[in-house]
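Next up is one chain by itself, shown in structure tokens, the form predicted alone.
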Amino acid sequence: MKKLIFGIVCAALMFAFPALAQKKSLVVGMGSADAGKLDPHIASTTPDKGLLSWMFNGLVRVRPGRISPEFIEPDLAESWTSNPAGTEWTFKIRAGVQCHHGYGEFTADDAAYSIKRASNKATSSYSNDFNAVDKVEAIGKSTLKITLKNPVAGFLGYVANVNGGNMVCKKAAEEMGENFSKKPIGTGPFMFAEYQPQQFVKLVANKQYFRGAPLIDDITYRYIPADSSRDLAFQSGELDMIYGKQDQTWVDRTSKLPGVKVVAMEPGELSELYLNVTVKPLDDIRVRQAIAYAIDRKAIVAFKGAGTSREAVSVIPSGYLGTDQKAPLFPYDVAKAKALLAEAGYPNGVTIKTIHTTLTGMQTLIEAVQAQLKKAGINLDIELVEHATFHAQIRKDLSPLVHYQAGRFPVADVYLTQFFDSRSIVNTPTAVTNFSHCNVADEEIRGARVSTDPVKQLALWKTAQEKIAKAVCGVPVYEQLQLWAWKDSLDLGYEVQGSLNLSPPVTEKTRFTK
């Protein structure tokens, strides 16, 4: 009888204390004041891209936890073929995939709509990525055909689950119009549920997800711009995962916390100074050269931490297909910088303005650069603005010097096209992120893009990097790995080496182990 009573009491206690059950809610702390645009075809900031990656799929995807094109695998397309010339691509769309919140089955028509939407400057920040697209056709319910004007290097990367490659649901996008960025509808493992400005975005599990219902019920994505506040919330147990302060001291300190995993993920975002070659005093190459000579990359890496950063090797990031790992960058030489300024007519120094984000990792870098430039007589006048405002203003060509930190799909063409092709100059009809107004390597960039000879392609990319470096369109500084931490009770479901969306992959396999 006593055993029976004891068993009943134990059972009652289990039901009385549901908090003892396995944790099902994930709380993430992001180092940003607020969301930007929650539309995958418009979002360009780290905070937005990471969040959206948990809601959307591409036709293909890079395997979660990896970033290399060699790990491309099926996503909404279960298979694909191309003609020998690489100008016709046919994708078989996976049957039965459901759009969030009852918007119906995702079909080839939705895929065609998504590509067209991503190709349209009015609805996409990545329209230039699709300049080579000639025709997009939905052939029945399950077949998508994309015809290109010319072959495109790494084309599958453009239809992967990154940037313009994210697939949206046609009915939802058309019904909501501009409001789509306030209530995004995708097909991914998690669905949009709620947004409270400057506080959080909440996602809930997509129980109909085609890879299986997620093991986590919901995600609260909190906006906490102050590093100290974010760290305290993490240490107190309010947060399960945080975006770290992007420096070595944060890694060293956080790694010592019990029950915590700290990861420095690929890709390394290239931190680069883009110099507008059309405005004074930067229209004088001697001034641009002086800036390049005044930057001490080794000191920057020492400041940021060798375990979390590395020196830039070229005007595009290291490790990409086509990166010149030994590009002719300017060495550190303050005396040479001063001599060039004097020769350019500025013996007493020069002042250059920059509009800059308050995002802490980037802000500490520009302040370090400011101190280095000052030694050469270059006064960097920094105007600090909130991160979303920063992105808006630099795209209006309001900042003569732009410090931008970015990673892209790891093929040289993507980076060269977006940052150095003259068709991508900001504040023009075909704008992307060419802040420097660079045009010195158009022939090589465009030639490599359509070349079917891999040896010739690599040679053209190398020449393009040499020309850009020589013209000092950009001054590469260092590469920052993505610093995140999470409780070791959180199993992401994959070995995390990197993420092209700059946030750890949270998928249907992510779960708490206790």
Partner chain sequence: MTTFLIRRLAFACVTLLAVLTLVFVLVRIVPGDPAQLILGDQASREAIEALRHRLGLDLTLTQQYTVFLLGALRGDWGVSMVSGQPVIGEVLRVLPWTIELTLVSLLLGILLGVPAGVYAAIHRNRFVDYAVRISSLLGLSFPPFVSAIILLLIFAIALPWFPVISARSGSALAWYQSITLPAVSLGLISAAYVTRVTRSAMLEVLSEDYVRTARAKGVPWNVVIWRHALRNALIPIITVVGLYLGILIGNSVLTEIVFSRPGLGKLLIGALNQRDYPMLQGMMVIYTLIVVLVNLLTDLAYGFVDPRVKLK
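Now that you have shown the form predicted alone, what about the form predicted together with the partner chain?
Keep in mind that what follows is only the chain, not its partners or any molecules around it.
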């Protein structure tokens, strides 16, 4: 009898306190005022890319929680083969995958359409990534064949679940046209449900997800631009996961909160000073070398915080396929810097101008750099402008020294091409982000891109990095990791070391443990 009463009381309590039941809704706080373009082929900002990655799949994917191409595994394609030259790729598309909101089964036809859409400059920010694509054909319902004009280094990375590799559903994209970003349709574990401008985007679980129905029911992705408000809302329990303020003090403060996990994720964004080799006084290699000698990378990492940053190892970010982890960078040597300046005809010091953004994390770095350069007699004249102005002006070639912080798909080719291939020089028709007007490693960069021999490819990338470092087109400083925090009752289902889409992987396995 006692047991019966006890059972009834327990059952009553369970109904009386539904809050005690397992939590099924995830609320995320993101540091931006509003959503941008919610189209995976256009989105390029951290807030948009992160959200979209929970809705879309690629033909292949990098295992959740990892960023390196060695962890590439099947996603919408079950398997794939390529010819020995690496110019013909055949993918077997998984059967029975359903597009969100009843847009039908995902087939090879959708995959072909998606790649064509990502290659089209009118519908994609990433069309450059697909320059080598010659033909995309759907053969039947389940076979996709991609023919390349030339082999592409790390081609699978371009059809992985990031940027242009995200697969959209043809029927939905054609039907909605430009409005696709208002209701993005993919095949991922979560589906778009609602957008309240300036407030949130709501996603709901895709119960038909091919890897199994998600363990949480919905995600509310809130836009909270003020760092302090986001932190307070996290502290008060209104948010389960937040995008951190990108500095060490935030990590120290947030780590002290009870029941909270702070994570510094890969990929690191490389902070590098690009020196325009065509303008005075930077056209003199001795001045550029003086700058390189005057930068104390260890001190910068100590300043930025050892848990959230690390020293740069090469002119491209560390850990990429092809990064020379021991590139010949200049050691810290103020005396040498001064001597070089004197030799170049500036015994009393030299002034160099830079146009710089007011973005907090970047601004503190350039001020630290300014203090270090000062010791060598280099006066860095910083003109602070707001972030959008900064982006416009550096692309017009107005800043002789450009401080830029970036991460790219982790294959050396992408970073080298965008920042050091002479085709990418700013203010030209083929411009991307070559601010230094560097052209010393064109041959190696282009040779490696089409090389089919992995050993030769690695050697070419290594030489390219050596040449660029030697010519001092860029002075790499440090790498900033992605900072996030979430409640420790939230189990993402994967060990999180990093995320190519810059936000923690929320998948079908994500759940609350209480």
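All values derive from a computational prediction rather than experimental measurement. In this text, the rigid core denotes the largest set of C-alpha atoms whose superposition between the two forms falls within 1.5 Å. Positions refer to the first chain, counted from 1.
Going by which superposition fits each C-alpha best, residue 266 and residue 295 move as two different rigid units between the two forms. Superposing C-alpha atoms between the two forms shows the smaller rigid body rotated by 21° with respect to the larger one. For residue 330, the Cα deviation between the two forms after core superposition amounts to 7.4 Å. For residue 384, the Cα shift between the two forms is 9.0 Å when the rigid core is held fixed in the overlay.
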